[in-house]
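Just the one chain here, laid out as structure tokens, in the form predicted on its own.
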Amino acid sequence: MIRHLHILLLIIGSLTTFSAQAGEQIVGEFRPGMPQGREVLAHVPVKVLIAEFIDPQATGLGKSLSYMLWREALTAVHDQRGAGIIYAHTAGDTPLVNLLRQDYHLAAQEIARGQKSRIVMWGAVAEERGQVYIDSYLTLLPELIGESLTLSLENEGRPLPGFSTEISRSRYGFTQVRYPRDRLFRRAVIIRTGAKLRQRPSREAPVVNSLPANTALQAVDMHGAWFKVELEDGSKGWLNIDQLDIPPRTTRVHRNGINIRSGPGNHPVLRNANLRGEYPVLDRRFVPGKGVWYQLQFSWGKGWVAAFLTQPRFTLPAIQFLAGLQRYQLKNYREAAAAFGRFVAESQDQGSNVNLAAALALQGSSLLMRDVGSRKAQEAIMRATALTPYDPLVYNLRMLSALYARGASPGQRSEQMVSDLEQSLELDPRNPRTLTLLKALVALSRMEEPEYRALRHSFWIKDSARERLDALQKRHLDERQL
């Protein structure tokens, strides 16, 4: 069993001319319980660490896949200031082998703590009969996450004391993803600033071609940090990932009246079409004042579509979940809701109920932070409750969302809030968050505090709900707690 995880400090910085985020690799020597060395991306508030995926068969896929996921994660938050992605991996071509998952997971967490990364992505990859199987996990570090993944209600810009709940667990295991080996690394890659195409995946290998910036190529395979690419004339060569931008693998479009253009931005319209489906991304460009554009492959040919009209898709749905978590913590709630919505759309036919419920809860919370009475938020939270009726967290969340729910009278909302508290306390009678919510609802029912009195014209407790609330108070709280 390997006791050391060798992980150099290579500063990559901002990876595209239009990116707000930063990415770095850390390679060097990691020893459990020993100092980690200096923190990278120290100026970035919300960092994620991607640990090299375990590759028990020593196929090299763990290293290559992890490089690609690192760059996909950067692409997923390319426009989000304050988001950073760190990739921790072993030196050279040495893979992580013979490392028990438990030790690997603990090592990844320790690296993340040393780098003050709030979230760790880790996993394993295996190949059998031409199929690649990928298991992925996310671990959140509560001491670094703090209160950044909670939902707290306000009234007219002032916090409502006690009306707050966590909306995320500390660990997520995602449904296994399978790819044919010959398709895993097939995707578009774009040369960033000019590059040397090499004969082999090595900086010492002979140069076979020089390619200009903004050249889009088709990658057909990968070895370590090197993509094998195919040129239009059929020749092949190797490019290091440091020289490349990595757009989404595909993007989904479900809209009417889309202008498909001959180039990014204000180029002529080739056709106006209703698009329904998932399309390979061939190229990506940033146009000042016009944002990001994708060149897509259609049945009739190629064309450019504004990226905001599409839903980008990556190798693993977990990348969408990760992007949503980062955006929520940075209070970009609109984009957080979109990312969690994409995760739900990609995973609902095969994902676990727990993960789908978590994504819906986070999507609902993101929508509530933008519009506290959002009906779409209510629907997402109701779906989360239906998927995991055994989770007290979703009842706490639904209780909060009911306070400002549109389309229901104050009396109906009070009944719903008490019902949710009853369910949550039945599942976990000692949950401190739920007990705090109970105390807050009791205080709201009395309208004694200034923050609560502001709601007296829009909310009140029905007599039947008050009786149930009194019963909960007597059962779960004593006078010292009120």
Given for the second form:
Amino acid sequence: MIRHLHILLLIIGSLTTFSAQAGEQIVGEFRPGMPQGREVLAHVPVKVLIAEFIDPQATGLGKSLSYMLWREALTAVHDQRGAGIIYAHTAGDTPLVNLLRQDYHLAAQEIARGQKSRIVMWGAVAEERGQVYIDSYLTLLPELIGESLTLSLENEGRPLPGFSTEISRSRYGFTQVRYPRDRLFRRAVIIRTGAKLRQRPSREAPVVNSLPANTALQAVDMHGAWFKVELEDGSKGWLNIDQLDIPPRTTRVHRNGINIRSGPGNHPVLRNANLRGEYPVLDRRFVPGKGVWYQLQFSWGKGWVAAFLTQPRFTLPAIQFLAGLQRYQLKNYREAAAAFGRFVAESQDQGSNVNLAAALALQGSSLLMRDVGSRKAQEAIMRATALTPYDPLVYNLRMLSALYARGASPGQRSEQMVSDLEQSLELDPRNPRTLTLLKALVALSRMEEPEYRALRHSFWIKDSARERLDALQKRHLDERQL
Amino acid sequence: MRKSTLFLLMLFLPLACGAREVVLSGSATIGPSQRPAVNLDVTLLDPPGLPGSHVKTDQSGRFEMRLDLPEGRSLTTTNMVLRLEGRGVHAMNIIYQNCDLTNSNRCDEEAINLPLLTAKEAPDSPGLSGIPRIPHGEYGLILSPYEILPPNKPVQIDTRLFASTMRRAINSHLNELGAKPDMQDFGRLPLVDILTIDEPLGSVSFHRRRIIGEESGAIAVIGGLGEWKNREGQEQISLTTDFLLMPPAPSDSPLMIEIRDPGLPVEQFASLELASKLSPLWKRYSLIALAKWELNRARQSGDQAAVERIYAYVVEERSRLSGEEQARAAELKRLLTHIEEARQP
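Having seen the form predicted on its own, the form predicted together with the partner chain:
Starting with the chain above, the whole complex follows.
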């Protein structure tokens, strides 16, 4: 029997003073081929869908964790116009997909496709001996992503024909994350517009207390969409996630001379300190004209710090990666680079070389899109190349980054570009993107297009590089045509 | 006497401004009698792609490889990999690290001895009962129970749970490889099953494992030993796994790979963390085994799309290697060369 699809509208963007993002939930039971109902957040250009994580042991962790990840993802892009996060789940205790009959991953993709969400986050959670294990994945839908995750070079605002490359895969699998069960949901939550504290995790449960807006509380556990919170007097109760803001769990700070204030914004300075470390976030406020502020727990007490000075951390590093992808597609390259940088910093010790390389490549691309000669971009791409030296993609990126490289002579640039193409074609001689880059470089070396002629003072090809380029053309282009 | 010693005679011509020729020669023998290995395939895997890097041994077991080095291409031997294989012998990859080609034109000559692979070797376990048969058209690995040493330790690895964990990890890996946009037209590689048997294979002969692989139709036969230790109060098992890659063509030789997973806490064998703690070679060699069988099937059926698909998967697998995995990269390069041959019209 096909159930009706229920859609709960929860437009968070309109209810907060600073959020530019939008979030919605869709609730239903997925079956292949079944209409999903109307598209939500249709006005939002770059949407991500988080599918309820599967929970093979049926502990209820799948739903709770997924709710939390959805809200964290919203926090991660709270200031990004055009970004939307949808959470797809089923009502009650019913799992999203009957695993005996359907492929969960395919189901998540189909739901995302139906909602025109470019990216879907999905995964699995399980508990064992007091530890919770979380496997998370991102799938990018190529037909919706289109060319939004490519690096394209320009000259004076005009695209350089052929000088572009894709910068992303279609799927990422992240390193398994482990949390002690009693810590997984232990974090600050903030009441948005006033809330009723209930005795049990249910809208029908008796009200224990009414709490005003902007109350920061410590959550200790979660059940379904309900957080169990602890008040200062030690009493406990339940709050629905719809009523709450979810700030980052912690934030890293590595700066000197930071003013720690008694309140957000222009409040008096408690102390000026050099901060090195990761601090629990207790509260979060937006101050018009001053941006977002975090209240942090220090060894000596609490204080407020401007959020832009810190690097927020969430339950999964994948949230940073996701935020970076969204921001890149919305052309917010500065923040995209920052997000990928945070992912690299969080994943350094346990991340796979593949994901680290991917994040560095994306970070480098973000920096190049802001500044084609960026040295930091080149450094990031070089690190990616060192991590995955057999990946043609990183050589394509490095080739593009060399065109405007600062500190290199025009001849050196051409040598580097030809070398990178040689490497890339050695690894995959039939990659269409690489062949396009080869054609473009051949055309540039001959200044065949008007757009290329604009570069004639900053690019020329050395004789040795030209001979190698000619050999590449003969081998990979001319002979293929024959 | 060492079972295998390596003699290579390398004549290295002085580096010139243009293209140059490097000559590599050596000799190979077979089995305990060390008779000459005739008509073996000798291939230089790393550095890959050099013209002239494949030859055969002659009637006296000798080979001579003339390598054409393009201009500007240097040659070092810190990680040179030579592969020898042929009918009736155990294929071997030789990683040669001792020859200094930058400062001399000659290396010491050593002989390569390959173990026999022949039906005359006596099987040490009677009968083939209990060997599951993998359905035609599907792909599977056979996993046997690990033998734990010392034998008196009451520690066991649940083979079915282990198989379930690795099945999930391997197929998830395959799905990830197949997720690139330009692979969408080819479809996915078929999934790989893992079937368990009751017979431990950690200490049985190579021949016995091969028989199990042939009877079951598996693409690989996996078995091994686990060594129990107590380190500062924590019980650990170090696994040594023999991953026998079965050839799709019966006339070809299987390839034996050893995978080591040291110091795994005992409780992890019943844990969701297990797959993430095991060596990535489990997934890599599963892909290699699958790719070889799929390539064989695609060639026989003229399925060019399947050939392109395998090519894309192997390129993607190689793209994920770190800089330290040069020998693995060379191995995948060789596989790609075979696939490239099949891609030619």
